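As a starting point, one isolated chain is supplied in structure tokens, in the form predicted alone.
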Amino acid sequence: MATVSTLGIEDLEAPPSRKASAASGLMAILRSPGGLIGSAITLGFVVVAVFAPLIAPYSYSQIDLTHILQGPSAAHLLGTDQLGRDLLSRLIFGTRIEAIVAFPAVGAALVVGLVLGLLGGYVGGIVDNVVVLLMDSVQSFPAVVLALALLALVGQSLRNLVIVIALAFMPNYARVSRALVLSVKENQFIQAERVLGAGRLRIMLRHLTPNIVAPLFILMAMDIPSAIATEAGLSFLGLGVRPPAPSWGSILADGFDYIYQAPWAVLFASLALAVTTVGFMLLGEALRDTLDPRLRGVAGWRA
């Protein structure tokens, strides 16, 4: 007797704490070299967003008329524009501008997904096809085109911006959301709450959702360099910021009238845009291959 209680003491182990998941986690996506790499990169983008006005070395708005689309010297590591304006410093502060831009509006998108996605998903009914119709309705318009419709409705604002490209990537939440909740609520601890007589909104908030939000980061580390493209995009179109604001793509819009007297404007804005794409694309596949137990053994191999 005294042996079989001693082993059943030493069988049992406590289960992994949040932090330690967590821990195990991060070094998993550092592990792997291209999580390596677009953590560097995306940490490199958000602390010089953060601290723009600290690393930037001049003003985003200073004009200085007897240096204009001056190539990179000692004191513009980067040139000027066509107005003496340190193109260096713009970008820095166009950096602010993008993530201003692309993480309320993806965060945006996912809540709101998340919302209609579990609604529709468990729900089902008249609900169910009030969701699918919304979202075809939605993604029946390419997001440049229905974000330019929308602008040209609502006014040229930073809000605005941010809510038009919520609206536009919110459909693609909504529909994971729903397919994930479709799988998952057919699973036995789903029935055995509802046995129970836990009622649907807790079942939604307290098992469905902690069940089918992973997916949903990685999706949205991939949205995220979308998104700083789609305003990039329509800055540059004359449709985002407003002037004086140095978003990337207007800095991108002045420098093509000017790309063969200097065409450091659109070398550098387009280098940023590329960077951080691959940087935030990097971080999300790493997020996947970690997060998906589908997947760990892929992501091994291929280590």
Contents of the next structure:
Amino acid sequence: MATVSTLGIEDLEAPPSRKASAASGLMAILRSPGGLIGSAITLGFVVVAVFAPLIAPYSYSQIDLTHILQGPSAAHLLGTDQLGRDLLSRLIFGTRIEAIVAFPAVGAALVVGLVLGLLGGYVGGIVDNVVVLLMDSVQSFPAVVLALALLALVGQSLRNLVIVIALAFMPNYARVSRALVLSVKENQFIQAERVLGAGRLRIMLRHLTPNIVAPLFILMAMDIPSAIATEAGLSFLGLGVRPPAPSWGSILADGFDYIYQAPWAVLFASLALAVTTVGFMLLGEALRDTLDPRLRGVAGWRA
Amino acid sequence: MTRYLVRRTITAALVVLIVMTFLALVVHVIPGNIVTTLLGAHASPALIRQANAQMGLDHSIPMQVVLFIGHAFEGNLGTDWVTHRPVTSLIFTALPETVVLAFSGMFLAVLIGLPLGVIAAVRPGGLLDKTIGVVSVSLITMPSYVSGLLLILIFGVKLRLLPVIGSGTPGNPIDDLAHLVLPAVALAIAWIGYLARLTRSNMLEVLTANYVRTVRAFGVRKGKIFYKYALRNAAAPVVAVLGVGLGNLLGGAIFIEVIFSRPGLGTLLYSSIETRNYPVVQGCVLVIALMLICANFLADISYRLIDRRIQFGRTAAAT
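What would the structure be for the form predicted in complex with the partner chain, given that what you showed me was the form predicted alone?
Complete assembly follows, chain above in first position.
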């Protein structure tokens, strides 16, 4: 612990001895009501996504035209849609879609953003100017607009959805990692490495990255709900996953078409989205408050 | 200040150029040739040539970029692929609708969010503070389309109180307003939560400042300290947030316009994407990006004008 502060990065509140801090950090998160609720919802989301086929009472695409647009009943707990498909099962499988889009998208945004941030912050000079300008340019499109326009061009598919959302979310990671690199690279241990003859690549990968990655993970936790909301929004507009894949957005869109006959679909899909996004945000905030309170204001809700 | 202004203007101009270049090149992202995609594989060579000429694709790629940027500065964004009307005129009919919607949303958010934050800050940790805290967290994460759909469900389907389709009959202000209420509220909801939290934390920070302590020592009443001395400084960051938030708001407006079938930039963009009307897509995206660049520029500058403590030239990054 003490060694960390002598390196001059006390303001980063770098993780002290890792195992101990992980356990006490987890306890701190679970002690706050927000953190507890957030962790519970997040855990629930992940469990449902992983075990969807075991939990769902029906298949997500099983059509039953004799029971269309029904309200909640014992056979169909949340009712059925316009093709008689079980709404609960579709929402449960939808969790999977949200997870396989949101996690890789935000993960890719982090990796690419980190690389750009390292290049800009450590190499500096014209490389830095170019990185900053490019990020400014990408950020002059609202995330949804950028994703929408690109998807319309490259065509819709799960892979393109991930790429487009990653691109829209990446600038924030580049910005934050660049700023962190700028503050960490002035430390003596970096200069010592350089004197010892370490190359740029080695310094960036072995020394800078481990020291700046924690705040990026917090940012990631807070971006996942935005990514889910973006995916569902694009699917709602018909540009996300293709039917019959049950994205929460396409369930919303189907429900919206029949909102007067069967308002349930819109209600339940909205609830699923609202609860999930709140859960991830509460967890992200609890993480931020325990690990790195400096990030207030940088990591926040957007979408 | 002048130096900062100059530098900030140059960056903004460069960003505009990069954005335009990107939009000029973006048609080449499409797998295959855009014209054959649009016209089908069996289009006659003459038709293809004509379409290429119409979209400026018969020039070399660098020339296309130069022409696109040049035309854009002249206010010429090409012609609609379907109706052959100039894209600029389509956008200028749609733009006011979106601007009205976005500003009504922003106005509502400030009108409700700011006081909520102030009320919460009166007694931190109290019941009112906690209630407002829970409410604002639940509002912040609400995507605009979820708010919109829930509002339609409650006020349009269940209560049948307010109209949920279109933007009202032209020339009837009361009808226009009735049609504006739900979309504006839907757009504002997330921002109400966000502004309430932001204002609360700003207020609490400002209230511990030395100057507030001094004023209190002089015996000024608590209410006056709150509204006269603290609120003004606590509200300053809201300006910056609103500038950055415009992008967020415009993104949300697309969903809101589509859900409520309102004419506007969002509906125009969405319908042109559906019909693969690329010149209109390009134009809409460009105008939205330009609005955002302007808003960020103005927010950066006014933020520094309001709060003189911020050093000029220092970027407000994560450090």
